[in-house]
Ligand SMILES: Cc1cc2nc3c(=O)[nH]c(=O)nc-3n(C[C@H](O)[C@H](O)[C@H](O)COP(=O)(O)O)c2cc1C
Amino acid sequence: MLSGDSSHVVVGVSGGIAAYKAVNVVRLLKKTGLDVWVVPTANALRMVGAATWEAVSGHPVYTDPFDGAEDVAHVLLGSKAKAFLLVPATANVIGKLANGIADDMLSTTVLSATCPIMVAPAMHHQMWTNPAVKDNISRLKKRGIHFIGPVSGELTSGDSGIGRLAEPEEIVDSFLSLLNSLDDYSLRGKHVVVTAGGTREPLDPVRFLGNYSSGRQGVEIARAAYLAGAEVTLVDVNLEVPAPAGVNLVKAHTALELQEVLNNLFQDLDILVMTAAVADYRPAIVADSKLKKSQNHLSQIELIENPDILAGLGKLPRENKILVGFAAETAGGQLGIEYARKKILEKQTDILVYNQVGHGRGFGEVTNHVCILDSDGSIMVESSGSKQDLAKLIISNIACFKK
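Structure of this chain only, please, in the form predicted together with the named molecule.
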């Protein structure tokens, strides 16, 4: 799970005009569950104040290595970091890094870091194309420092050209890919099966009993697992949103079809994430032709119970497989959590993601609120955000989950 050192990352901010965009980068990284520490330079603080960095990161910020000297904060921050992101990186800070200069908190911390470093430069195109800057960049690249951007576009000076900071979302995705390539976060070599959507239980050739699940959250989880390096099979249960590129697709329409698909896949999967909403009951009889209102066929429908697929899989020997269930409950607060805990016991899942649904929440909506519980029912993490952000959070927690 994401806590303690495994989620510790440092974001160094230097004094470019794009410093304000780094606020969004920090906010997005925090939403994935990372423990983000910001080290701004003194000039960065002239662009965006310390209070903003402290509020978005949830940690104090230091700009001078003599602050927090009792803890030797620069070594502590640098050596605990899983990855280091410099955003925006000025020509000055790039020059210092290339030449091993350590004359403030940021340059000292980055020199004491042994983790992968990603640099997101931003500067006027005349600075970017200056031979001194070009030389520094090529030296850093040779040392294995990762770069994202800059991109071409409008610059603050009013003219345009190369030098603009890459978009915050793009920086976050690249940084997360870098983190995911590290052992703690990677799903490389893992086969992840994600079920997404909602079952449709046919009544006759034109009607079915269904639910509001669009499959959006499951699709985002499949995408995040793919970005984390996994081989992903997405079981498309009447998806209303497009499947992500790069994943294997298998279709299932009803609970029985889904059960069959999962029984076939179970042997070869490492992680199963069951986001699909599965009907508890199905019509006892599926009519061959359209049922007629005039013949009173529709006033009563006899139902029979569907198998509890996850509970069935939860009883099978699973070695190191990780089973992740979803509990979509209309009950909120403590009651919702209690329902979720009951579900963990019933289904024997390793992780259960609880989200409140109904009354405009959960289904189809682009934002969601989730609470991730482990098999003891303890809350690992709770967060709100876009389904994309929450998918990254869920996948990082699964990747770090040790049975």
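Think of the rigid core as the biggest set of C-alphas that the two forms share within 1.5 Å after superposition. Positions refer to the first chain, counted from 1. Keep in mind that this is a model prediction, so the values were computed, not measured. What changes on going to the form predicted alone:
For R207, a C-alpha deviation below 2 angstroms is recorded between the two forms after rigid-core alignment. For I344, the Cα coordinates differ by under 2 angstroms between the two forms after the core has been superposed. With a cut-off of 2 Å and the rigid core superposed, Q217 has a Cα displacement that falls short of the cut-off between the two forms.
Could I have the structure of this protein in the form predicted alone, to go alongside the form predicted together with the named molecule above?
Here we give the lone chain, stripped of any partners or molecules.
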């Protein structure tokens, strides 16, 4: 059951034909890292079954106030959620909400909610324009209930008009904006650039020099920054995992491409988080055709040094910009931290995140351990956990950082 964590939200689904679109809304919300609980009405389950809601949300669904009675499920779901989304909201559910009626699991849960509520209506346009419905909506807006849609378009009856459910992406964007306004460490109005993945330096058309970075930690940091209200640009450096919803995506494959991208972005960013693993060297010559082992082309490869992108940016005048570096070291303990402190001086970062990698640590879908240091080398916080949890920790420390 809900614990009151800031990522918990509730999606209520009523029995309109647009209920099938709510499946995509839940999927998109989950993709942003939110913990989504679904409360469908009995009629909603006639449109989309409980098994589907449980599969997309990862949680059991409660359809009767007597379900989970020992935990008072409707009270816990409503009172512990950070925000509540009704999608689609039929005229019937809107009427119940406006008049304080609580006769099923969804309506009792909504009345128990102490969090902001957003309503995404969907109904035939003649119902939407009915004076009783308009009056109910007016009353709800006066109580501070947020609305998204409906929009004009083709309806299930075959005609067109206002009453169509807003598109899932639009609903999710509006709901996330509502969530962003609630964050304790808000990054609203900030442009955050996150690099994630590992560079690949080509030898020939089929081979490259690379590293084990999948980009998972950087993707989670981009997701956390977006949920904190920032405009986020994620620089995809050969990502092996999907990018989160809502971010701007820019691609770079090599260290030189990454340098060019960041030089173009640097003037207009507020925070740069350099999680990407950048190759120190690249082949001096990139062959036009596949190098042949039989011709001894691979036994000796001349390398030239790549630019130190982070150090180069650290030397630029940056006023209030915050530069965050990462130090992935195989050394652990005090030695690893000393390496990190040396890197802070070399790169002139405001914050540096040190984590130990190698031998099943750091890279890939594993838990991580980080130590966050400030520009003086002092330890701000040290913690272990999932990459999603550590991303939230890193972003919260960045958001409250004072230069």
